[in-house]
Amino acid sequence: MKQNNMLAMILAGGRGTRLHELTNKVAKPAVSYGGKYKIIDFPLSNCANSGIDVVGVLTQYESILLNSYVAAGRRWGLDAKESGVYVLPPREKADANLDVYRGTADAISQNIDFIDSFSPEYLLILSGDHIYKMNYAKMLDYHKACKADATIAVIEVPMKEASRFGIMNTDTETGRIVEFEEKPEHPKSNLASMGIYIFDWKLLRKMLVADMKDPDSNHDFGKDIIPALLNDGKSLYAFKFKGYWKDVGTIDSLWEANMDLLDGKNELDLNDSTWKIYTEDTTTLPQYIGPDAEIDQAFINQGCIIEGTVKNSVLFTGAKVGAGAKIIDSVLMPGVEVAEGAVVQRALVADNVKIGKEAVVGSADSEHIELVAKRVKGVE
């Protein structure tokens, strides 16, 4: 069913700086995850699936290569009459040196022309950067349902990590959002925010008209618009999300969310043929994978050229593992290639990276994932 009467706007435009080399030259949205995919692909498959046919995505920075990329809307059968994705990059001079947005409610509020084009009722605000798979119509039948000026959703985090995200204390029994708390350090729930929202537009757009001519704001939604909504007695609810998500805004967490599909029950399923995540469709060829190479509880997309060993990694379009070369516990990403003899060990290597023949990249005992982002020279 089409959701003609809601607009959806992603926003993409995050600089990644805990991405590291990941980020330099490429928006994070673009970051590849999965084998095939790009991390944009899910918010944008999400809309098409959920029967939402226009897409704002907003970009800032290095977005040349997502700008390209998600203005081909047909990979997410969003290029029809009367649909679409729009690439919608800064208008305004945040400073005198760089066009950004100043914050995430000012990205929407330089959009407002775009949006009232469309005359949408209700409009959907989703962040470019996560992991998951969500029905947003379900989450309007509830926003309707509730009678809400707002609804967020929601999702249960460990209680001992609450303190890292905006969390949402509610009436237990109606769901009724009564306060918001940013990064609180004694949090009184468990409910995050995913930065998901549906608002009623007129209401938002009155909220956005204030807030830019408000000096003293920080033109963002978790900062200033929902606590304002709150402080107006406006009714927020809380919609509860179930399922699996990610945000991967550090190695760490880019490298855990591929290693969870390893997991034969792993809750995202990306074979799943009822809510399919598209993608661009790359021609390369099959897998091929030599006579004497072992494969243990691995993930391996197509193009790829496996003559060693892989142990529990995930390794993504084109990548080549050389003979009596080891790859345990890694992710490399797409055009990666690993010469005779090289380990690679709790490591994360970055698109079209070259590991020399014996390099030895990562360790066992390593605390914390390592970045392989430049070409690693081995034995000559």
The other form holds:
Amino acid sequence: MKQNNMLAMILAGGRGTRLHELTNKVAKPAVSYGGKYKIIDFPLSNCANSGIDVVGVLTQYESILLNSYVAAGRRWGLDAKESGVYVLPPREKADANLDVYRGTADAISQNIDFIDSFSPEYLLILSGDHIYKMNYAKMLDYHKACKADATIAVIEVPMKEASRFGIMNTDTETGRIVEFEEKPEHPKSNLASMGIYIFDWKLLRKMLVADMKDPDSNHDFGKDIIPALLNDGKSLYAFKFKGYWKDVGTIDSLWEANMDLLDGKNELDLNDSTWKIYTEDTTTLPQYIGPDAEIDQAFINQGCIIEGTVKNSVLFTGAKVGAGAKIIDSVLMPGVEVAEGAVVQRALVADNVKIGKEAVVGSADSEHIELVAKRVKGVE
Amino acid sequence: MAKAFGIVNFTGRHFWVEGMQDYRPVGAFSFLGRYRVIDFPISNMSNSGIDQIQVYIRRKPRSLTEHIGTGRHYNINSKRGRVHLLFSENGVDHDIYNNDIAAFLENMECIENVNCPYVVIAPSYMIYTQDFSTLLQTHIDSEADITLLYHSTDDAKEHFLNCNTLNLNKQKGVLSLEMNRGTAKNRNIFMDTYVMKKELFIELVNKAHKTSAMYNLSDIVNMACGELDVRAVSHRGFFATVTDFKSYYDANLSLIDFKAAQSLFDAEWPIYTRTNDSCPTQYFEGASVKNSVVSNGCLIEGTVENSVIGRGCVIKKGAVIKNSVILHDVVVEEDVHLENLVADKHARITHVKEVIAEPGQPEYIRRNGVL
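Mind sharing the form predicted in complex with its partner chain? What's above is the form predicted alone.
Whole complex next, starting from this chain.
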């Protein structure tokens, strides 16, 4: 808390239904990405790298794995004195009934006591399921420079896609937000909200207390809190973010976000040693590349054993590719085993799935990426 | 197994790894891309349930202290156990007296204070896996005074030179220790690994010091073979020593074959190391990598064959690397051709387009060296 008087709260309760079997047993922030990471490593590492000491993680849907994963704050260096990662699932309280988090704002409201115990000046609200690198300290500087009541990070999206997002209409000179429109049919700007907010905590606290009592509220930042602040004439500023940002909602977009890494000049640049993304440490071997292996454009993590062909693909920790097997335009999640002679094409193979000898999975001209979540039998 | 504490010992003056050892002790040498040599003895101890581990450092402590740090990554209980870094301050200025006995004597208080009746001593320059809890049990059951671990080889003429060998009787009693001068093929190479009672260990250290200021632990154990019951236990599985430059190179290359690696590594017996949080390795269009071991964080556009590539290396277009050990963060520029060598960390090979050593006679590219 000492460093910048800002506490971060990561909303990590979402299920991510359109990721199908990948989120049957884990919440979306715990889904694997980029060869070795989980999606939530991005906001957590950003916090650590931005000098934020205390992070609360709001979990709800299938939270067992996520709770234990984020509780080990040491992974991100968030374990110094007065620093830590706090797992915050809904809990029973002395003065209120046990209730699930009814919306993004409600998740914060139910933890007002937690936040108060640190008495921060600023509160940073983050999404646990976005992939990006961002220095929140710079956003806080901007927030202070604008003397804003709230600052919302925005990213420019193509105008034709703008109606899929929450759009901020700003005063082009000052950057002050004049209007917020959730998924507008006829967008007036292309500045999409990234779901990253900095609030003056005292002000937000008041708003949340009022929101809790409002029977008509959805208890949502985008739908209720931001419009209410604008109605009250508070000063809200848009902080423009440039760089890689992805909200992976579907199997196709998760696959695509992985494929983005194959471009050596990709904006996410995971190799940047000044802004590392930290994750769980695994005790696996280095990569073993066999004598007949062929690797062409790939992003491969430690523990992989490759005896076959890998082309234009991302291989996560400990994936095995047998002799003569071909992995093309695909993503193999941690622990996937592809036996000899099997062909995997335009597919995303879920954690620990085994693909048998000479099995064929996916196809070159499919419209969508095939999700392989169950064992595929091979030729005996 | 709280019965024993662990000591990871350093190499004696009779071993020197040309080039590499100028910068750091053998325990801190990078091994197989992502490990350091000392990860093996410490992981063996940790996996055997030993949670009090003393690591002795003879000289150049920086890289070892940095790598071991608090020792948390070795998976020992952070409250009950610890990895303790110790060295002989007096020895630093007087190299011939700077041996293991001197270091033990100087740190005798730490040894006496460990609340374990037995000690397991392992070297920081040998690579093997061994369950020390079964070794300790064998030792206790046999009622021997000292148990030594050895590896039988038929390759002692060319390899393991200057290592100690064990002369055994038929009951695996140790008659004497003898330095391997390469005079015979078949030898029992002593793995510098001892199990004994702590009290006996302290007694031997004191005795060694009184006998000769240049005595090592192995010298006094050799002397004790006549009076004490010293027995040997045979080790099976992968075994390599890092005692000179060639053996370092060979040990790395011998593990490129995955089958060979399986005789060292076992999923149930993890080898811990310090993470660097590098991202996965990127293979670009045109890259060709075969029969190699590659660490994370590399950018590979060129050709790699039969080599070990350390963390964070950059291998540019048209570059060719064969039969080599490349340590971390080495940059190999376009069209550079390297064969049969070890490139130390942060080396940058750019202006010289060809560095090719004779097979079996590896060359060394210095740390931070620009060619």
